Structure formats: C-alpha cells, structure tokens
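What follows is one chain in structure tokens, specifically the form predicted alone.
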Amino acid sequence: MPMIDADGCLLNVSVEGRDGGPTLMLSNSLGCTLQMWEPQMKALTQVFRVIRYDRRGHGKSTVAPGPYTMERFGRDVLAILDDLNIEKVHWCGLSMGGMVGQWLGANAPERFGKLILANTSCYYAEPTKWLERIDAVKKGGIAAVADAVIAGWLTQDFREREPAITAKMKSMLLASPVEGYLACCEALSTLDQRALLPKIKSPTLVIAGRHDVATPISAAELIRSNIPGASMTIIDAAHISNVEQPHAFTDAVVGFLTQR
C-alpha cells in the first residue's frame, strides 16, 4: 500500500482490482479505516480499480495537526489522484466520506464521473451533539462514546445478530487516534455544505439507512432534493448500511455505477 504526500500529511492509499476498468475510490466514515469496505471489495474489484484511503488522521495514515476541513479532506483525495496519475474516478463515500463528495463534486467536477453519497448530511442545524462528543472523548478516550457510537452505527437486530461483526467495528473505532478524531468531529461541528449542492452536475445516488439516526432519511433527501436529477434507495440498516447490508449495499452502488 502506498503511503502519498498530501501537503506534508502520508496518507495510507490501497489500489486493487481490475486493471484497465473504471476507477472508483471509496472514502470511509468518522472512526473508521478502509477496511470498512471489506464487505464490499471481492465483488467491486471484479468490475473496478477501487482506490481506498484512510482519511487523514485515522488509521495508517498520519494524524497531522489541525485544523481539519472539508476542504482539506477533498483536497487530500485530490494529491492522490495526482500521485496516482488517474484523472477520473466514481466516488462512493459513506458519512463523513460523502460529505468530502459533496465538496468534490462541487470543487472538482472535471476529476469525478459518478457519486454515490451514503448515510450523510449536508449540514447540521446546530453543533451540540459534536460538542458533547468532543468533551466526552478529551475526558475519557474514545471509549466513553464507544458503545453509543456502535449503537448508531448498527441496529440491535444485527448487533445480536453477528457479534464478531459488531466487535470488530468497535474495535477499528477504538484504534482511532484521539487527535486525528477530534479534528474530524471539530470539522463536522460547522458543517453546513447546502449552498455546493446545486453546483454538484455529476449523476448522483443517494443512499439512506432506514434505521439510521445519525444521518436520517431526512438529511438524505435534502441532498437529494437539491442535486439536480440526483436520485435516492433506502436500504434495511443504521449507520453504517455497507456494513449491515453488505449484498444490498453492493447491489446499488454496482447497478448505479454501471447503468448507462
């Protein structure tokens, strides 16, 4: 896995799958590592290049000081397309991963074919609930917001369900670095991206979790509703759909990415 330069910060980068295919390039959420997207690869890279990355100060890669923006994060993704010398890629990204899409495909039209916005928002109407998580984490680590963050992220059904799934998710967010995630959840406290919806002109799917109250079906249709011809599905899951419904999360960004 190449570690690429973004202004000074070594983001850890993985490029699999079919050579000579269309790129796509995957962006993970808050707390999470790129291999969040396991679920999803043995069937994306028979049809893809699939670029994952983890987010700078998360995972591999380097917890540069911050602050952090959004901005920032999309440029980040823009160094590595440069490094990787690909001009063109599909994006699919998955709650803070599809907020970077959001400035992307606002900022960077030329560089990105399709996007795939997942479990996101635009904007939150006021920062609270990222204060109260900031204060939470600097008293006591990321394990005082573990367990409700988990709960977020996945239904009770599944979390009953598949165990060793939901340990392992709790484990990637436990290993998060606390700086890197505090600079995140700071980024995320002034979000507010409605006004780089309507500029966004690349074909656009919208997907929403039904159970996900993180990032409610609410949110997901204000992207939608102001993305011209953008369109929506809902899938059977909370936060972190890929994760909970991996076969019909797969289905959709597949059917969406290769529909002409």
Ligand SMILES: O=C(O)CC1=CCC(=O)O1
Given for the second form:
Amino acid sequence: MPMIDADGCLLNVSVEGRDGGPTLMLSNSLGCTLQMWEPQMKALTQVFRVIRYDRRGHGKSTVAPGPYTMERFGRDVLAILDDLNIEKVHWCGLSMGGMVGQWLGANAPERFGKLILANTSCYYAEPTKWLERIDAVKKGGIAAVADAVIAGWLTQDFREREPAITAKMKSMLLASPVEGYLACCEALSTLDQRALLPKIKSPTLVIAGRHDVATPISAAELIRSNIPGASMTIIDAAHISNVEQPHAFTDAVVGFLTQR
Ligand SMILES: O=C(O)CC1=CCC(=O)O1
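Please supply the coordinates for the form predicted in complex with this ligand, as a counterpart to the form predicted alone shown previously.
Once more the chain from above appears, this time first in line as the rest of the complex follows.
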C-alpha cells in the first residue's frame, strides 16, 4: 500500500481491482478506516480499479495537527490522484466521505465522473451535539462515546443478529487516534456546504438509511434537491449502510455507476 504525501501528511492509500477499468474512489466515515469497505471490495474490484485511503488522523495515515476542514480533506484526495497520475475517478463517500465528495464535486468537477453521497449531510442545524461529543472524548477518550456511536451506526436488530461484525466495527472506532478523531469532530461542528450543492454538475446518487438518525433522510433530501438532476435511494439500514446492507449498497453503487 503506498503512503502518499499531502502537504506533509502521509496518507495510507490502497489501489486494487481491475487494471484499466474505470476508477472508483471510496471515502470513509468518521472513526473508520479503509477496512469499512471490505463488504464491497469483492464485487467492486471485478468492475473497477478501486482506490481506498485512510483520512488524515485515521488508520495508518499521519495524525497531522488540526484544525481540519472539508477543503483540507478534499485537497488530500487531489494529492492522492495527482500522485497516482489519475485524471478522473468516480466517487463514493459515506458520511464524512460524502461531505468531502460534495466539496470535490463543487471545487474540482473535472476530476470526478459520477458522485455517490451516502448517509451524509451538508450542514448540521444543531452543531452542539458535536461540541458535546468533543467534550466527552476529551474527558474520557473514544470509549466514553463508543456505545452511543455504534447505536447510531447499526440498528439494534443488526447488532443483535451480527455481534461479530458489530464488535469489529467497535474495535475500529476505538482504535481511532483521539487527536485525529477530535479534529474531524471539530470540522463537523462548523460544517455548512449548502451553497456548494448547486455547483455540483456530476451525475449524483444520494443514498440514505431508513433508520439513520445521524444523517437522516431529511438531510439526504436536502442534498438531493439542491444538486441538479440528483437521484436518491433509501436503504433499510442505520448510518453505516454499506456494512448493514452490503448487497443493497453494492447493487446501488454498481447499478448507478454502470448505467449510461
Ligand atoms: O460517527 C457518527 O456518529 C456519525 C457520523 C456523522 C458524520 C460522520 O462521518 O459520522
């Protein structure tokens, strides 16, 4: 896996899949590493060259000092594409990954074919929940918020049915570097990309989770209705819909990206 330098921050990047096929870049949710895409990798790598990466402050990437912004995350992605000498990719980002996708779609449209913005938001009307989370993590580490976060990621039904997958997701969250996690929460506490959405011209699919309370269907609808021509699919899942409903998520991604 290459480590790619983005203005002094080393980003852990993985490139797999069909050589010469169209390229799809995947972007993670807060508190997740590139491993969150494992349920999709077998199917996606048959059709696409797939790029995954750990956002700065997460996984094996450098925990560069904050503050972080969506622009910083977007410029990290452009640094990866430049380093790999890739002109254009399709984008699928979940949660924070979808927020970075909004920034890229509006600010670097020539580098992106189609966009998939899953379980995401363009702004938070109530940023206090992020300030409370920052406070709790500063006092008690990620363990202090882990159960509540996991309850938002996966429905109770899924957690009871799939305890091993749930435990794996919780370990991933708990392994997040605290400083990187906090810097991302700070970026979320000031998020407002509403003005960017009408500038997005790429064909866009918005994916929402029927049981997602972190970024509810109303947040997805706000994004869909402000991006010209965007469509929306609702999946029977909570926030991390690609893990909770891997087949429905993969089918939505492949269907949208391969349709003419
Ligand atoms: O981790 C969460 O609580 C949910 C979330 C919101 C933005 C994001 O990336 O994850």
